[in-house]
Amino acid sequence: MTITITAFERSPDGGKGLARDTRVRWALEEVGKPYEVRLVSFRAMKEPAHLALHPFGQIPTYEEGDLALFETGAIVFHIGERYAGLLPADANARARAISWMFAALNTVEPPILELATAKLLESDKHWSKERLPLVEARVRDRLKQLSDRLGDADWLDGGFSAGDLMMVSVLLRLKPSGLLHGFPNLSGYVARGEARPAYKRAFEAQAAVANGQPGAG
C-alpha cells in the first residue's frame, strides 16, 4: 500500500525543516518506507476534502490504504508500531520510548511554541518586553530538567527511538534563539539527530518543497 502524506504547498518555514511534515518524513526514512507527498495550499487546507482528513485544517496527514491519520505524534507512533526501527522490541523500553514521545509534545514543546508566539506575534504589544523574559525562563527550566536527565548519554533511553525523533524535532525550533547554547549536552543531542542519514533525507525533501521542487520521498 502506498503511503501518502500531506505538506504545505508553500512551507512558511522556508525549508528549515520546522514544518511538522518533516517529523513524519524522518520517521518514514528511519523505517525505510517510501512515501508520496500531496502538497496542499493554505486555502485547500480549509476545504472539505482536507478537513475530512484533518478536522482542524492543518498538516501533515497520513494515508495508507483505508487508514487516515492526523497529528504528528499519532502518525509517528503508528509508524513505529507498524514498522521496525523506531520503537524497541523490549516491552518496557518500548513503553519508555512512548513516554518520551508524549514528553516532547506535551511538556517540552508548549513553552517553546509560547516563545515563538511571543517573538513573532506579540513583539508589538506594549507588554512584550516584560513578558518575553518570563517565557524564556520557562523554556530554560524545561531545558535544565531535560539536560539533567540526558546527562552524557547519546540518547534519552539507550538507543535512538521515536522518543528521540520527537524530542530533537521539538528542540530544533530553539536553534535560532540561542537558548540551547547554555546546555552543551542538548546541543550535542540535537546535532546527533541532525546527523542521522534518515533526518538528512527528510530535511532535504522538505527543503525541496520550499524551493519549488517535487516533494515525494
Contents of the next structure:
2 protein chains.
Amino acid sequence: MTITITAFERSPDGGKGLARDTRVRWALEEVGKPYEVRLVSFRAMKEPAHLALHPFGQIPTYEEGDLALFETGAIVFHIGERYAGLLPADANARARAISWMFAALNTVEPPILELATAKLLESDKHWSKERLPLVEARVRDRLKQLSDRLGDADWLDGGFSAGDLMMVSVLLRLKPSGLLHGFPNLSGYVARGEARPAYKRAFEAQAAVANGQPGAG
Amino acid sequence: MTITITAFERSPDGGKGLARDTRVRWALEEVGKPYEVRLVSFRAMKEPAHLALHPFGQIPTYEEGDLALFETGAIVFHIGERYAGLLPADANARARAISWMFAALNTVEPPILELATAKLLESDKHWSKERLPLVEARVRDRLKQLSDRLGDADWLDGGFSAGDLMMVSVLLRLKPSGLLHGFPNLSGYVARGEARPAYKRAFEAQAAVANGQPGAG
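In place of the form predicted on its own, output the structure of the form predicted in complex with another copy of the chain.
Whole complex next, starting from this chain.
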C-alpha cells in the first residue's frame, strides 16, 4: 500500500529540515519504506479538505490505505510499530523508548517551542529583550537534565530508537540559538543523529522541495 | 504484579486534580487495576534515587515488576496497551486514538502550559498584563480548531479512549481561566470526562492525599 505524507509547499525554514515532515521522512527512511509526498500550501492547510485530515491545519499527515493519521509523534510511533527498525523487540525496552518519544514532545519541546514563539512572534514587543533570557533559562534547565541522563552514552536507552529520533529532532530546533554549545554531549548526540544515513536522505528529500525539486522520497 | 506510581507529597494545586498523577490514576481506574502510590517531596524529586526513575525530576513515574516508566503520556499508553478499556481493538481506530493522545500533549497542551507559565512565573513582570492576551489568543486558536472537530460528538473519535482521557486532562487545566466558556461543546466534553466514575475515583484519590489521607488507589 502506498504511503503518502503531506509537507509544506513552501517550508517556513526554507529547507533547513525543521518542518515536522522531516521527522516522518526520517522514520520512513529508518525502516526502509518508500513514500509519496503531497505538498500543501498555507492556504490549503486551512481549507476543509486538509482539515478533515488534520484538525489543527498542520503538516505532516500520513495516509496508507484507509488509515489517515495526523500528529508527528503518532505517525512516527505507527511507523515504528508496523515496521522493524525504530522500536526494540523487548517489551520493557520498547515501553522505555516510547517514554523518550513522549518526553521529547511533551517535556523537552514545549520550552523550546516557547523560545521559538518568543523569537518569531514577540521579537517586536518592548519586553522581548528582557524576557528572552528567562525563556532561555527554562530551556537550559531541561537540557541540563537531559545531558545528565545521557552522560557519555550514544543514545538515550541502549540502541537508537524512535525516542532518539524524536529527541534529536526536537534538539535540532535549538541549533541556531547556540544553546546546545553548553552541553557537548548533547551536541554530539545531535550530530550522531544527523550522521545517520536515514536522516541524511530525509534531510535531502525535504531540502529538494525547497530547491524546487519536489517528489517522492 | 503490583503497580506503583509516584505523586507529589504536597501537590502545588492543593488537590484540584491538575497534577499529572491524576491522569495515570484515571487510566488505571478505567482499566480497573489497583495501584500503590509513593509520595515524593519536592526535595526528593531532585535527588538521585528519583532522578534514576525520572530524568526530569517530575512525577508521575510507574513501576511494575522490572519495568520503570516516566512521562505521563507513555504511562497512559502502556496501561492502554496492556489492559482493555482505553484503546480500541480495531488497528486503525487504535492508531487514531493514539493520534489524539499526541495531539493533546504536543499540540493543545504547549500553549496551555505557556499560559500557566505566564501566570505562575511571570505575573510580577512589567509586561505581564500586556502579554497575557496574546498568550490567551494562541490558546483560543487551538480551542477553536478542537471545537470545530469535536462538533456535537461525545468523544473525539467514536467511543471514549486514551485520546479523550488525555485531551480532557489537558483542557481541565483551563477551567480556572474561563477560556473554555467560549466553547460550549468543549465545556460539555470536559464535563463528560469528569462525570466518568473512573475519573471521579481518581480525583478523590488524589484529593485524599491533599487532605492528609494518602494511600493506595
